[in-house]
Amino acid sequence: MTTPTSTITVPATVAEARDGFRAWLAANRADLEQFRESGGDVTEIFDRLGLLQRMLYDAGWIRLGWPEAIGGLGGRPILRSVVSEELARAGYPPPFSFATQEVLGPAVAEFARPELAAEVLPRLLRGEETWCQGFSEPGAGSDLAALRLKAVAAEGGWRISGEKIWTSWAQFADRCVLLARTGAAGSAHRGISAFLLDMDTAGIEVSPLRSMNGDDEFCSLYFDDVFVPEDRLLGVVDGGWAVAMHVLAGERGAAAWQRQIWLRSRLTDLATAPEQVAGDAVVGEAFELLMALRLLSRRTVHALSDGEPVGSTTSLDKLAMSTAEKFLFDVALTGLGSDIVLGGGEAAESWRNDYLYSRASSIYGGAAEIQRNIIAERLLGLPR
């Protein structure tokens, strides 16, 4: 598919971006008034936000920061940081793929041979694939360097054999970024190789998982005897922990940026209520969490725009998060009360979905309490 010519040109600054899109929003208001539509199932959802991705990458707005080489418009990654807080402040939602962009595409530019990179990276940016993550695995959550999944080199490239688990919407994924190990049994972090898996190779069996919210997004991955080849190799053979943590960094970073912006839109909802659902005291408690969240993980996206590392500091973001997303949920639920509990309508039943998955949040991408082990030691040198 051709790359269309955008009709931008790269802003200077962050503040140029974000005037421009805002210029950009309002000029295409009448065909984005589709976009405000939440409900259907979860395929119409995925299909209706790949419209708006592809408008946004036909425009050039999300090709702000990638390379020319792999479909992008160059300038600094930050300058697409806007995209997601703007479209918020319109009352649209972000397209399901935006996180999966900032956490998995860096990682895949990076490491991934540049012929690969220039051929999936376009299609993930336009919204015609979606990619999932296959990190975790039963024992091998928060502790990633105890992963078994195992990569036998065969003729040609790879044979997987194992499972993988809590891998969100892996049911709709188009490809993975997977974590294997081409090391001894007891190699830990040293002995673990990363690839981009296509998600329809023979031998993958995903079967989906009902959350306490009602959702299917968690999946289970099983793998059988499955062929990679050798050119989907990100990086070298057993340096797949650096591939790692250049996704776990955009993930307690640039999403933890996208994140606060929609709890910063829920906290708007809840204060803004008809009914008076929390004092002023408890909503400026869940404003001061979220304005330290917002800090911190603008912090990280500017580092990691700069190319600058990150190391540890990313702990501090994800526990922020965590912290502050737990909080205006109990808020809401404390206010809320028996809508939130028994309540049928719309409203009831979106701010139950987000205090019933908002109890996942200190366990997903780390558990809080590795978080605050590796901020004590790594952060403030206490002992172990």
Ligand SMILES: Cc1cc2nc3c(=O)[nH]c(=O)nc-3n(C[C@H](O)[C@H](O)[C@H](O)COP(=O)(O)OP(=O)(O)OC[C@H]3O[C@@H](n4cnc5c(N)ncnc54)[C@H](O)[C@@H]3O)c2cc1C
Given for the second form:
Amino acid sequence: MTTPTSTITVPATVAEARDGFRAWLAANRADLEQFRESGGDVTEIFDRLGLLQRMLYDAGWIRLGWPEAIGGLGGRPILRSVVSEELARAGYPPPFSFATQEVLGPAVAEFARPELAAEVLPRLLRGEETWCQGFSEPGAGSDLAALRLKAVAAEGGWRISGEKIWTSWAQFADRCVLLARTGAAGSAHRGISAFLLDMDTAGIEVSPLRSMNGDDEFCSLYFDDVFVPEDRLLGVVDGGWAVAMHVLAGERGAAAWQRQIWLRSRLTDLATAPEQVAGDAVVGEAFELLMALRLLSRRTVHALSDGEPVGSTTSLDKLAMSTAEKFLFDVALTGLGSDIVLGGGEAAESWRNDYLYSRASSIYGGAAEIQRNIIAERLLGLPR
Ligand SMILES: Cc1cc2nc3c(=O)[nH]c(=O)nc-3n(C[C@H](O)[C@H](O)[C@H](O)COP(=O)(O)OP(=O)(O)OC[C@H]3O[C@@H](n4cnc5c(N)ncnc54)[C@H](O)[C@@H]3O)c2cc1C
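To complete the pair, please output the form predicted in complex with the ligand; the form predicted on its own was given just before.
The next block holds the full complex; its first chain is the one shown before.
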């Protein structure tokens, strides 16, 4: 793939990035107008947001903070944190795979062979391919270190057999960041390796699962003697736990930054709804929760950008995120009442969908109870 000549130079500060991006949004308003549209089925939405992503890539904005060797423009990763925020402010959605990029992208950049990272990351950033996260299994969700999907060493690589579950959007994914057991059955987190697997490899069956909002978001994945070449290992053999923790820091930290931007726009929708559905006090409380999330998350994205360890503090972000998200949509449910439950039309459907999805916020990326355990034991030093 050829890397396009960028139309921007790397801004020196976040404020400069913000000003520059706002000016670019204004200059490209006519071309961007198509992205205000929010309807359509999943494939249409993916295609539309893929076009937006390509525009942002070609202009350079989402290449900020990624090393030049993998298609980036260099500079600090924090520079691109303004992109989703300014898109939301101007009334556009974030490209669909932003969260994947911020969760899986940095781990692949860190742990893949340099040649592999240089091959796949530009394609991810440009929206030419999507990736999924193959961590959870039946019986290994909260207790991830209990995973059983087996990778057995073979000539030139590994052969993989077993099952994954709850893999989001795997039916559209070109690659999977997969955790597999390479150690003995009882080796827990010490016997896990991570791979970047091509989803069109023979022996993978993808079976979508319908969630309660009606989307086929999740999938079960079945692996029957699937070959993965040795150069697809991320990190070292039996060192997959470090990759998993890197991914989870992104999922609990950087993804929360993206989420709070969208939640803020939904709070504005609620507060300005013509029906006056929510009183000032509850809107104020939702705002407080979102501000707390924003401040925690801001600290995390700065730390991640500067390469500082974030440790267990991302559990605070994840817990603050699910608390704020559930509170906001509980307020919406109370205010909109039967409309949110039974109403037709785009607005009612989107509130209903968002309410139902908000229930998942205290499960994915590590359930709220698990985050509370981590905060209690590792941050507060309470006994197990
Ligand atoms: C929307 C969504 C998207 C997801 N996407 C992906 C994905 O792309 N890839 C992927 O790999 N996974 C994904 N998951 C799966 C997710 O990571 C798991 O659901 C989560 O880790 C919880 O695991 P579990 O479902 O097995 O529940 P369990 O671990 O069985 O937990 C059930 C309940 O028991 C509680 N519990 C468990 N252990 C303890 C404990 N020690 N102390 C106190 N309470 C405990 C939990 O908090 C939870 O309430 C997704 C989940 C959702 C909801």
